[in-house]
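Only one chain is shown below, in structure tokens, and it's the form predicted alone.
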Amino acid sequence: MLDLVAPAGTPVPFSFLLKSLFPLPDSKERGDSFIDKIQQEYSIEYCYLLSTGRGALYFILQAAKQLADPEKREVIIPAYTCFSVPSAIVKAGLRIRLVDIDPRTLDYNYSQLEGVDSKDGLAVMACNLFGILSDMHKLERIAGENQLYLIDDAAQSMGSRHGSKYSGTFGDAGIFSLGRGKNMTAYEGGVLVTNNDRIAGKIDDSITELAKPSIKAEIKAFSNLLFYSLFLRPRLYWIPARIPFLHLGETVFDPDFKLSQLSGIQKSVSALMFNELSGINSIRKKNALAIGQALIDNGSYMIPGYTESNCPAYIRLPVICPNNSWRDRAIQKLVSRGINATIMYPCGIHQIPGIREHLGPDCGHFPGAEMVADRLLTIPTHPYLKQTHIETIISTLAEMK
């Protein structure tokens, strides 16, 4: 069977899983270790660990909602981003205000953002898609001028920096994701960080009330991590890739997600993985540079956010093809040669079935988001990508016409 390189992921050493079994799963020390590392490295006062990144976002939004005037109920987000973002907004009982994106950066179209009527605005989000950092200086200014909370969603950019300040630590609060395809992973999980005393005051009681993971949940967390650690490897990834009920790579709009604390097993693994984050991000950058420059030189492709001098730590390398047919044929060729290239999100946020009732005004047509959804393919950058894989990717995409 042909090796198959997973579209995204972060290797979890088996030794980390063994270490996660000690101390016992209900030990408080393991969570404290990870929290301490986050607080010290990122200069953060308050840090909370949850079972998902969207759960972390939900608690931030709930806190902001409680602190704001009653009419402030809209959250401004890009029209192309992870479906978990609108899921958390709807679960928090808020409305979604969409702004189109610039396909060259996958960040906001800032001329459009500047013109948004924010009289009902509660917050604006930086989404840092694929690890491409949003323009935080512009967002800080816009948030300040319009009295909006600024939420720094670093689910896909953990460990990246604007100068000396880490992504996720700007604005009023931020989140990181520990999901399977993120910069570092505990299979799933979320981290909520803030230096805002008022937001933390609202969050403290809510998170404390969440039930602690049961022994059954701890066993499931360990089993998931063990399965993931084994089958992310190219020699074995074809097995889970052929199991439909695993729904690998799918993204869904689901406001009914459950809220819980992060398991002890996952806290331990996260504390160990955090030590590896910088090295893993360096590998992602190196792989992205090798592929990205070749594709830029080819002339047929656009890589959002790419610069040779300051290459992002892409969790996947986003490649915009000349048209939809080209994109689909390229994915088929790459998969046939052992590279599991994929699309990312299948549509803009405004095109998600059932979401219309949750959208604010001016949510009709977003050409930037629609073009990206139609023409984007993503390429793995993780540490299991080797030089032979890189050469296959470059030669395959060079063949396309």
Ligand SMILES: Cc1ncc(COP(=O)(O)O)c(C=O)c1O
Second form
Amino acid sequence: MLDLVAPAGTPVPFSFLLKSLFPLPDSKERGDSFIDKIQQEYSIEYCYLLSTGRGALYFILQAAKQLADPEKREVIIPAYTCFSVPSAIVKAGLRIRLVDIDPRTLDYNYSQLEGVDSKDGLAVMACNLFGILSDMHKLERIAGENQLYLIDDAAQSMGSRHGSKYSGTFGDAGIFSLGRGKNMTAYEGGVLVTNNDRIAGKIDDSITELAKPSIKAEIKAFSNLLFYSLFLRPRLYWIPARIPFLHLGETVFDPDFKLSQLSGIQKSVSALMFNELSGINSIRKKNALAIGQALIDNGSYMIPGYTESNCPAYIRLPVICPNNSWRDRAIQKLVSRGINATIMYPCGIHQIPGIREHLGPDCGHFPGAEMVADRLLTIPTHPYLKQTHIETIISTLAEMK
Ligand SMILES: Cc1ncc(COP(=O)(O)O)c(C=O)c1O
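Given the form predicted alone above, what does the protein look like in the form predicted together with the named molecule?
Up next: the whole complex, starting with the chain shown before.
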């Protein structure tokens, strides 16, 4: 069977899984070591571990809602982002306010954001898509001028920095995701970080009240990680890729998601994975540079956020094709040659079925988001991508017409 390179992922060494079964005898709580590392490295006062990144977003939004005036109920997000973001907003009982994106950066279209009437605004969110950092200085200014909480969603950009300050640590609070396709992974998981005493005060009790993961949940976490670690390899990835009920790569709008703490197994694995994060991000950058430069030179493609001098640590490389049919044909060709290229989100947030009732005003049409949903494909950048795969990607995309 042909090798198939997974669209995204992070290799998890088996030795980490073994170590997670035998935590150090002197550690009272297995998460302590991971939390300590984040607090020290990222200069963070409060850090909480949850079973998902969207759960972390939900708790931040709940805290902001409790602290703000009652008419402040809208959360501003880009019209093209992960469907988990609107899911968390709706679960927190808030309304979604959309702003179009700039396809060159996948960040906000800032002239549109500056024009938004934010009298009912509670918060604005940075989404740092694919690891391309949002313009945090602009967002800090806009949030300050409009009395909005600034939430730094670094689900896709853990380990990247603006100068010496890490993505996720800007604004009032931030999150990281430990999901399967993220910068580092525990199969699933979320990290909530904040230096804001008032937000932490509201979050503290609600998170400690969450049920502790059962033994069954620990066994499930271990077996998920074991299978993930095995089947992410190009030799074996074609097996999970063919199992439809795994729903690999699907993104759903589901405000009814469950909230729970991160399992002990996942805490231990995360503490070990954290030591690998900057090395893995460097590999992603190196792979992205090799492919990105060739595609830019080709002239038919646009790579959002790409600069040769400051290439982001893309969790996958986003490539905007000249049109939709070109994009779909390119994906088919790449898959047939062993590279599991994929689309990212199938539509803008405003086009998700059933979302209308949760949207604020002026949420009808977003040309930037629609164009990107129509034409964007993603290329793997993870450490299982080898030079021969890179050559296949470049030559396949060069053949397209
Ligand atoms: C931008 C963004 N925010 C939030 C999330 C939610 O993270 P999780 O999948 O861990 O719930 C994701 C996940 O894909 C994401 O991409």
